[in-house]
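Just the one chain here, the form predicted alone, laid out as structure tokens.
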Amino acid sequence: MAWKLTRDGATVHVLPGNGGIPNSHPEISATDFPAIQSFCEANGVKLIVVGPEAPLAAGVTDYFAGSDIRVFGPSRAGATLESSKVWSKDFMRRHGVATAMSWQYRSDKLEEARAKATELDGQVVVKYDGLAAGKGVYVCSSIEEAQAALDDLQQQHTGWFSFLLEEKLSGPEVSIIGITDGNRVRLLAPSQDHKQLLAGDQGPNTGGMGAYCPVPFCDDNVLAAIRTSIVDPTLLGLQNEQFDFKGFLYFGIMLTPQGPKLLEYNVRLGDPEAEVLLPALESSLLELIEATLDGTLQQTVVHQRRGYYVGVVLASGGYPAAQFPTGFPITGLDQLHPSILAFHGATRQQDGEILTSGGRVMVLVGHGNELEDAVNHVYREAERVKFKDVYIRTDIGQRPEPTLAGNW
């Protein structure tokens, strides 16, 4: 994002960014209001950008309310859509918007959701309530990963919290992101994640280990469904309710064999979508961002650049478990072709080396005016990058394309 919004002619400064990012504060919290209020005061911002979900759940918007620094992003009510799974689900019910069937427990009837998990065979999506930077969410195959799932659900969360046991739905999954200002939206590429970390989509989920745009079986017919059964139903459900919310609208959607179904909402950009589909934006994000908080969004028009993007996580040894070590000197940044776009996540600067600090340290992008070009090259180039026990899920753009059939 701020790699996008300073080529579009903005001054960027990113609290509290990371060690490859230019104007980054890591000393300010991104949920530290007062902090972000007084740096904006003291350098003339008068505009805030929201990129992670925890700022918007806990009211950046509400906060900066009837002062003159304006932020882009739905209120702190507009964002349970993604921090409340089970909040979000009883929206789609509400508005009609096509999803999966579901049924909801609290902690105290764990007992309850297994015997259900069982009846169900085992073929559930188990999803924690609350936010849980995307790792929140077991899909699972048999009912000994459906009681696994909720065993580790339980040990991962103490005291009292809900969750939802989800049909598990079968189809290719596509992401749909859009700004919109509660009434129109303007809708980005079509992108799709790959959410597992390892090739063949095994292993355990992740924030997301790569991803690409657009996505050529996502054609304009399976776009119209989409916006007959998701997006407009879902509009209509923000004014209906009436949200204050002026800001991205993220729509994880399955392909079903009875039609688009939509799995959750976000209400922020995709990660690691951005990293795709802001190379792929032509038209200028702080002009789209404008537009939606003047009002006049409906004049804008998006348009989009040839080709394909790939990108591609690096990620640290270990990564998603909930210890790793970091501190890892990174190499090799300096020898990619110049077409490469290398977007630092979980990096810090020290003693002029750049070091990982995290689980996924980066994302490389690659363009192509075909997609496996744009795979062959980034995976290439990604071959430069060193750093100990980097991880690269090896098969990001190399699914096989699905035949889209049924009930549509």
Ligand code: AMP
The other form holds:
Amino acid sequence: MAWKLTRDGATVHVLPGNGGIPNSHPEISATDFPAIQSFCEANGVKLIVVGPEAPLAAGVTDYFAGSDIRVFGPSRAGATLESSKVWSKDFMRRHGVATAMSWQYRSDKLEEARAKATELDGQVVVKYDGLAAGKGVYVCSSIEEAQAALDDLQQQHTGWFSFLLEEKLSGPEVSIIGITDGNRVRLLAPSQDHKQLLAGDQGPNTGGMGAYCPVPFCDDNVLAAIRTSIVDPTLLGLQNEQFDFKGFLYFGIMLTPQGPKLLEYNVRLGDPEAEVLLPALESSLLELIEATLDGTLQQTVVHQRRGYYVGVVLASGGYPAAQFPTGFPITGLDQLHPSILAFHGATRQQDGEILTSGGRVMVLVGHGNELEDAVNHVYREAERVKFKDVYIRTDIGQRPEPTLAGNW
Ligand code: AMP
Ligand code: GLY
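Form predicted alone done; form predicted in complex with the named molecule now:
To see the whole picture, the full complex is given below, headed by that same chain.
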């Protein structure tokens, strides 16, 4: 976002930022609102564009409401669409948004959930209610797996918590991300994340190991079905419930034989979807954001660049486990082909060196006229970037083209 907004002509500061983004300020946390306010006042900042979910869920938009600093991102109430799976499921149900069947439990009803999971032959998805950085979801294929997921849930969380059991759906997934003022929405290109750690969609869920856009099978017919059954009812719901929602709205969708179904909302750009969507966006993001805040979004048109964008995540070995070593120097960035974009994630600078500082270290993005060209280009270049125990999933953008079942 900083890269795109800078290209759009903005002067950008990033709090806290990382080892690769110019004007990063690692000393300021994104949830320390008084510190953010002082920073904005000292530097003449008039617009805050929020990246991650935590400051939105903590109410950064509400904090600055009524001041002359504008915030692009929903209020705390709007952020509940992401921060509570139970609440967002109820919202979907209230407004007729197509989604999986589900059952809601509190932690004192684990035995009931166990019985339900067994009744459904373990073909369930267990979802922790709160924010969990993409790691609160267990997709199960047997009674044993479902019981193990419920065991894990119980071990991970102390005190009261809520969770959902969902019917397990199947079909290809697509991420649809829009910019909305709560009344209208402008959609970016359809994209696909690769949430599981290992090639072939195996292994544990992560925050996302790579993404590409646009998605060839997500054609106008599919998009029309998504609009009718998911996007439009969501917007009507936001209006009905009078949410102040000005920001990105992300629809995580599965294309099932019964039509598109919504798996989740996010109230922000996806990561690593953002890293492919923003290079693909020809229009000025700054103008779209300003139009949203000014109430003129309906007069805007979104232009996309031609071709395909593929982003692969360079992750720390051991991710997404709770602990793994970081602090390793990253080399080879200066040898990348100039057409490759290197977006830093979990990096930091120390004594002039760039070091790893978390799980998803960076995303390299390549472009090509065909999807395959973009894939080959980015993987060739990714070999140049090195740090100890680097892990790259090998099949980003290479899922076989699905045939969409059903006649929706
Ligand atoms: P979520 O955070 O709710 O999007 O879930 C993370 C991932 O779990 C999704 O991208 C899907 O791959 C998978 N998932 C979530 N819900 C379901 C479901 N009802 N059926 C099958 N897979 C699901
Ligand atoms: N890539 C999915 C997410 O950002 O939640």
